[in-house]
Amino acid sequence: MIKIATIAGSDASGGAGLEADLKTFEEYGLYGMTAVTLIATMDPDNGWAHKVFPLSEDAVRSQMETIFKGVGVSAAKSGMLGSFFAVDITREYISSYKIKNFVLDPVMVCKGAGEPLNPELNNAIAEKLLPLAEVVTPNVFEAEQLSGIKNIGNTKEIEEAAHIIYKKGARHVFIKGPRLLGAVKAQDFFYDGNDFEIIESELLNTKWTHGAGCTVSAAICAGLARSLPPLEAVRLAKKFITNSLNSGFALNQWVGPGNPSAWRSSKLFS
C-alpha cells in the first residue's frame, strides 16, 4: 500500500478537515494517516459557529513521530494547524524526512467567515511551509493574504497572485479559483514558474461545498503519492471535486458535503 499523511484539524460534522482528507485518499486507493492539530466544532444552537480546540504540542510531535519515523510516508499534506507549535513541528518533520510530495492547503479561515483565523499564525505559514511545497492550494481569499493583492477580481490578478506566491517557495501554485464575473466554467489556476493554466470544468450550482477545498488538496497530494506529474495530479484532483460536488447533499439546514465516493457508488448501487 502506498501511504500518505494529513497533518491537519479533525472536523466533528465529517464533511472537511481530515476526514474529508481520508475519504479522499480512501478513493484513490492509499493508506491514510492522521496527525490532529485541532477539533473544530459547530454549535447548532448558536447557527452554526464554529468552535476550535487546538491539541497540545506534546500531541501534535507524538503523533509526527509515528507517522513519519515509525511509518514512512510517500506524500503528506497540511491543513488547518491553529498554533504556531503545529507550524514549526509540521516544517520540522517535512524537512527532516525529506517530503518531497508536500501539499500545503494554508487554511486561513473557517468557511464563511471574511476574516484570516490570525494573521500572523498565517505569516509564518507562509514564511516556514511556502519553500517546501511541491503544490500549494490557496482559494482566492489566501490568495490575497499571501500574495498582498487585495480584492482579487479578475485573470490576470490571479496570474500576479500566482507569481508572486511562486516567488516565495513553494514549487507549484494551485488557486482555487472563483466564479469570476461572465464565467461559463468553473475556473482553476495552475503555476509553474513559468506557465500560467487555466484548469476549467462544467460550473456547478451548488451550495454544498463543505469541505471542497481539503478534498481538492488531499486528491492533489494523492496524485502526487501515486507519482502523477503535478499538472497531471492537479487535472485529476479537478475532475475528481467536480464529480464529488456534482453529488453533493444537504447534511443540515446550515451546511453539506460533497461525495468522493459519487462515481463508485453509484456504479455499484445502481
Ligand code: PXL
Given for the second form:
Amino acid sequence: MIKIATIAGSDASGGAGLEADLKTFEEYGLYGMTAVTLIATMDPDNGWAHKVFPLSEDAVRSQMETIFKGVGVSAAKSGMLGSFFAVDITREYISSYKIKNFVLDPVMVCKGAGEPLNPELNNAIAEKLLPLAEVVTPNVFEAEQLSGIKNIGNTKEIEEAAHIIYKKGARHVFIKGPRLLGAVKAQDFFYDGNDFEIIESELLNTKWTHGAGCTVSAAICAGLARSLPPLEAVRLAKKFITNSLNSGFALNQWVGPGNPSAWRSSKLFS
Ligand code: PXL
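Moving on from the form predicted on its own, please list the structure of the form predicted in complex with the ligand.
Whole complex next, starting from this chain.
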C-alpha cells in the first residue's frame, strides 16, 4: 500500500481542507494520514463566517512523529498551516525525512473567509517551504503574493510569476485557474523551469467549487506518490478535478463542494 500524508486544517463542512485531501487520496487508491494543524468551522447564524481553532505546537509535532517517524510516506502535501510553528515543523519533517514528493498548497485565503490570512505567515511559507516543494499550487492571489507581481491579468504576467516562484526554489509551479479575460477554457499553467505549459479543460459553469484547490493539490500529490512525473500528475489531477466539479452540489445557500467520488459511485450503482 502506498502511504501519503496531508498536513492541513480540518474543514468541519467536509468539502475542503484535509477532508478533501483524504477523499482524493482514497480515489487514487492510497492510504492517507493526517497531521491536523487547525479546525475551521463555519457559522450558519452569521452568513457562514469562518472561525479557526489552531492546535497546539505539541499536538502538531506529535502527529508528525506518528506519520514520518512511525510510518513513513511516499508523498506529502501541506494545506492551511495557520501558525508559524506549523510552518517550521512542516519544514523540519519534510527536510529531515527527505520527502521529495512534497506538494505545497500555499493556502493564503479561503473562499468565504474574506480577507487574506496573516501576510507575515505568507512570507514564512514562501521562504521556508517553497524550496522544498516538488510542486507548488498557488491560485492567482497566492501567485501574486509569492512572486510580488500585482494584479496578474494576462498570460505573460502568469509566466513571469511562475518564473519568479520557480527561482525561489519550487521545482515545478502550477498556477490554478486564473479567469483571464476572454478565456473560453478553464486554464491552468505549469512551469518546470524550461517549458511553460497551458493545461486546459472545459470551462464549467458552477458555483459549487468549495475545496477545489485542496482537491487538485491532493490529486497532484497522489499522482507523485504513484510515481507519475510532475507534468503527468498535474494532467491527471486536472481530469480528476474536472470530473469532481462536474458533479458539484450545494450544501446550503452558501457553499457547495465538488464530488470526488462521482465517477466511482456512478459505476457502482448503474
Ligand atoms: O479552501 C481552502 C481551505 C483550506 N483548508 C481549510 C479550509 C479551507 C476553506 O474553507 O476550511 C481547513
